[in-house]
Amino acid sequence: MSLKEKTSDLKRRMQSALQGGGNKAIEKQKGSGKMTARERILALLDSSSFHEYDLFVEHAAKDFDMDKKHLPGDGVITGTGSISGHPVCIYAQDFTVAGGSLGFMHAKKITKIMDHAMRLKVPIIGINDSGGARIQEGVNSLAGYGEIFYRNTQASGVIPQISVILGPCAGGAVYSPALTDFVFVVDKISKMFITGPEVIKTVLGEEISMENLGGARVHAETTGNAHFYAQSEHEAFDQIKQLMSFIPWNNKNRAKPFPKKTPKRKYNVDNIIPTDPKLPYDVRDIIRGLVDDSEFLEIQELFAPNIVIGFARMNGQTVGFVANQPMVLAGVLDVDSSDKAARFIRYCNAFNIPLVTLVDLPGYLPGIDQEHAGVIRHGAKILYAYSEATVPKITVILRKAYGGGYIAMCSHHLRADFVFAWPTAEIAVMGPEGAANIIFRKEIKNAENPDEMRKAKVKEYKKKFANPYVAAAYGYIDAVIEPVETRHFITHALDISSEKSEVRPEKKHGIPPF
């Protein structure tokens, strides 16, 4: 064959293997309200970044027929590309051919992309859309989801991983993404379960649908499996982008810098905290008061929402946020807020991203169902992550830092480099009214008038340890400052500690309270 042959073999080729499942297939695709998988990932990279691999590998099944059947590219689409100029690699699976159905060479396909990742050290992007494991080719099909998996832990905390559920993620599949840093999720398209609603309904006789078992919004606000929510594929897209702003493309680089904004004038931190302590407020008001241009990207938004967690940037550089949120259960720590927190700290550090902790909480969620859910273990997660952390660490003490959760909030004695507290804090075992009902029971018992007494006493109490000056005192508090002086403290402090170095005992790794 001439050249010019050859070449016209090449394209025809070429045309055959991006038809993906055919034009029937593509239209199902399209009807369900769903992108194929090409469309998504040329909405998501850059312009003409996208250079795609393998794309003539074919299955080499032969067992059940499968050795007739013609699967282009074998129902995965891998390559690489940029974001806003920034090299990724990145796979999508194409529902349209086999169910996007993992085999043996679509893993192979998978794990070659992977490597190139970790080689490159550039992030990896995953478009999760498919009906699971192969069923043809058996045990090849487990073999690939091992691979993935431990590939998946390797590439833990050296590069960004990120999984995009568009579609079905059914059975052993759904291990990868729960794997990876970031899970993002669209209402009505994204499914996530290990068992279907068949097979329920089969062993334990309940009618359960789709929805309620493993959509998009059970992950994102009852499992906590979910990180980002969005109401379409595009809006997703625009939030992946969002988020790579903010972060580094592996963990031997900070963060890309942008210019310095200072925070936009309607959020003063002056006017934010109500002048009645039991009162709650948004503590995302804070955070957008203090960070250049009020620009809050907040993670897990819906899941444990009594903490805040997200980036942001003081003064160009990129800065992980923890913070409770009083409003909603006072802000306390609990189970699924421990956890929430634990990881997002764990990243940070893996990631070289400096922590500012903003504090208000009474301590640690009481009950019986909290100390049946195992809220001791779960709780010491965010000790250990705080404590494990070597990344510049700063607090804020906003209001109330009352017992365990005061230590648990990156206090010093979990190595914060600067704590300091607004003048409004009360620092102590537990909260005024407890306490008093403590230390002074037989005075209030004694009184002629036990409510008046309570009440002295409860003021007495406040005067005494409800203040961040006691604290100061022994050193606990670094400085304690005004309101409108806390971004200038951070930023000086983030700037001081920029060249940080902690050295820790030398070990093969902690054992964390999984």
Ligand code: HXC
The other form holds:
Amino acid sequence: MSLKEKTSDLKRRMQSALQGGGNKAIEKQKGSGKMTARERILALLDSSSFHEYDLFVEHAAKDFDMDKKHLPGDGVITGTGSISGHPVCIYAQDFTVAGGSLGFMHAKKITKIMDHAMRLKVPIIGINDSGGARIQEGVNSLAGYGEIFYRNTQASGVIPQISVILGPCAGGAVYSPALTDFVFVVDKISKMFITGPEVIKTVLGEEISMENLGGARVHAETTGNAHFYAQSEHEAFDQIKQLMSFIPWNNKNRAKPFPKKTPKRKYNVDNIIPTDPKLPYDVRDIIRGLVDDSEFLEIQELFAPNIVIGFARMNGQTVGFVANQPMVLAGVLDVDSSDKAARFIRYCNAFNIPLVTLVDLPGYLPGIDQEHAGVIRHGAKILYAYSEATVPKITVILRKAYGGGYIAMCSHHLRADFVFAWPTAEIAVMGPEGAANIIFRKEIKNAENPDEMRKAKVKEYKKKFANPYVAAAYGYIDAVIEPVETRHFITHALDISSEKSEVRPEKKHGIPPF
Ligand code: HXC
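Let's compare: the form predicted on its own is above, so bring in the form predicted together with the named molecule.
The complete assembly is shown below, putting the previous chain first.
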């Protein structure tokens, strides 16, 4: 064959492989409101940047008539490209080919592109849309999952790992996304569960819809498995692009700096905290009042909203924010908010992103539900994560910092580099009402008018402790600052911490309270 003939043979082969599962399967995919795997990759990556590999990989299965089946690309598309110039490795399962099920060669393609990502030290993005382990390939499918999970774990903290759930992600398949850093879900499209509705009906006799079991909203709001929730695939891709702009390519680099910008005028940090310490406010307005262009990318917005986490920039540099949210449960720490914050702190530490913590909380949430749900074990995670973190850590106490909450929210005792407090800060073992009831119990009980005595004692306690000056007198606060000076103090602290290097005791690894 001449070169011309060989080239047209290549084109014919490529065209056949690029058809995926064929027109009927593609129509079904589109009919269910989903893009095809290739369309997804092209929509997410920079135009013309996608380079596909292993297009001609074929499955090697023989049982159940598999030797008669041709599965183009074995149901997964892999390659490299870029997002806003940021290089990435990517794979997308093709549901039109055998339901995107994971057979031996399908898994080999995924693990190969994951190995590329690790070798090249660039992020890996996985788009999941699959019926799970390819049933006909038996233990080889399970082996494939095991190989992926192992690589997810090796890559953890080395390169960013992003999972996008754009269809079913069932059975053991869910554990790859669960091992990655950020999981994106889309309303009505994402379905994630260990055991499907059919099995639940057989074993437990219960009827449950896939949506209720493991739809996008469930994972964004209730389980916390998802970090970003979108209304459409395109919205999810925009969210990924925004996220990528905040994070570095790997753990040896810092996030790319952006031009410096000032916060928008409408977020004036002077006017946000109400004068009455019992009234709530939205701490995200304070974050927006502190950061460049007031741009804040919130993570896990719907899950455990009593704590707010996310990325922003200060003087062009990425910063991770952790802030109590007084609008929800007065901003208390509980099982879920501790998990949420601790994992984010570890992400920032792994990827050289400085942490800014904004404090306003009455402590850990009391009650039998929380105690039995393991608030001791889960609450310890946040202490562990902050104590372990060696990135620059800057804390601003806005209002309440009571009890364990004061310690946990990156106090000097957990090695914050700088702790600032607003004049509205109240740093104490507990709130004035609770404290007065305990330490002045006898006086209140024996008083002619116990209510008046209680009020007087609460006032006395407030005067002594409901301020930042006792903590400042011990040096636990570095500076009491006016709200308007906060951005300046934080950016200065970030600047002078830029070469921070802190050594921890040599060990294989710690034993965090997972
Ligand atoms: C082989 C599969 C498959 C699978 C789907 N297909 N899942 N083939 N192995 N796991 C095939 C179907 O036979 C069909 O092929 C095509 O993909 C499309 O599937 P449909 O059922 O027609 O699509 P839909 O109605 O949209 O339903 C999608 C689905 C359903 C909900 C995902 O297919 C389903 O329930 N699949 C099984 C899910 C599951 O239980 N997986 C195993 C989990 S156990 P044709 O040729 O007809 O087009 C597991 C263990 C892993 O994953 C453990 C790792 C640690």
